[in-house]
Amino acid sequence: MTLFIGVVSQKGGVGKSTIARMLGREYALAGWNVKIADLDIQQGTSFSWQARRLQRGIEPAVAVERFGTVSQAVKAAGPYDIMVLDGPPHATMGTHQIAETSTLVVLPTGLALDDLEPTVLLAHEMVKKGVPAERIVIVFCRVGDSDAELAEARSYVLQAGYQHLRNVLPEKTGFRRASDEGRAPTETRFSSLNERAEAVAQELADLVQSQTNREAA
């Protein structure tokens, strides 16, 4: 049975795609039939991305596919052992699809309250469509050096009731370059970073076990 995350947002730039990237070149390094369903069909970024991956010839391969809805991705997912939903930058009827579909509904965000606020947003209408809070988790990508600004967004994050990622990705040009070469953030020129970026996915992977655990007991 195919495994879904989801990976959403309401805004674009704040690392959708980056997290979906990731988590889709994690899981097949580790042996599983992965595929990205790239929903974001004006701009494709993900798709594009694979387009340079494959150029580059950088193993391991990465399925990603297009998509025009959500149920298009799920009809196809039968062969995969998970499905990466990398959705559209801005909430649609689709983005609530993927969240009622996915084991783990991932927001990824900035620290500004310009990006806090309507992933909290977001995250409360999931909720009241009926997704469970705890199928929900944070991941603040694009993090600068304050210390403080990452609490305060952490207490925020909190407060509103949803939990986050301890692990963060910082902002670095390694990641954007890493990017533009089809890589994924734990495939940058740069240990230190691919070691914060494998914190972060081995963080998400464990989440997705843990709920995959709950939801089958």
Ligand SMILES: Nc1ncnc2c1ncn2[C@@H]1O[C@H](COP(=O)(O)OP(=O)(O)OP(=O)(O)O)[C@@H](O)[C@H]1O
Second form
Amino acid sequence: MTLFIGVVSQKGGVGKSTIARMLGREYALAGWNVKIADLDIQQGTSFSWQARRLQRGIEPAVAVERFGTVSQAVKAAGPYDIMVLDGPPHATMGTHQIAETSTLVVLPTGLALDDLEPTVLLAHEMVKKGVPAERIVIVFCRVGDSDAELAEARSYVLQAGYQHLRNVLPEKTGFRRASDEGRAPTETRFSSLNERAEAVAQELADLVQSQTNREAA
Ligand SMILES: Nc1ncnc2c1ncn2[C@@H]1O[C@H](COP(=O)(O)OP(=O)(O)OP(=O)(O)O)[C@@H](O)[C@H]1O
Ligand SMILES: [Mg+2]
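Could I see the form predicted together with this ligand next, after the form predicted on its own?
Now the complete complex, all chains and molecules, led by this one.
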């Protein structure tokens, strides 16, 4: 059975495609048969990223395909162990379909209230539509250097009733540069950045595993 991981947000540019590609690369490296479903048909960001990756011959190869709808992606998921659903820039009907389909729904967000509020509202909407809160995880991305800001964001999310990752993705030019070269955030030129991204990927993979175990029980 294919396992689905959804990456969605209410706001654009928060790091959905970055996280989707990181998961795609890490699962591929670990020997899983993984596909990223790029559901952003207007930009096809992950699809273009894969083209850059192929041009450079970067291993492991990460399969990416564009789909116009979540249903089409689900129909094509059969051959894969894992499908990562890279959501469109803004929450749409498709966002809720992604949430309903996924074992883990990842909500990347910035730390400002302007980012946190719509993130939590989207989570509330998902729960209202029947997605269990424990399937939702908020990931802080593009994090600046203020510990106080991060601490406040963590408590905002916890008070709203959701879990967040302990590990965060800092805002670093190195991540953008890696992406420009068809590389994942775990494949930058800087081992310190790669380690930060690996920690985020590992924590997400652990959550996927525990959620899978819980649902099988
Ligand atoms: N941690 C980071 N540090 C620096 N740049 C980042 C980081 N995360 C993402 N970016 C850059 O920010 C831009 C938006 O990131 P990304 O494409 O992952 O967001 P998205 O949520 O998928 O956007 P969209 O809503 O348009 O699909 C990209 O140029 C990406 O390289
Ligand atoms: Mg994107």
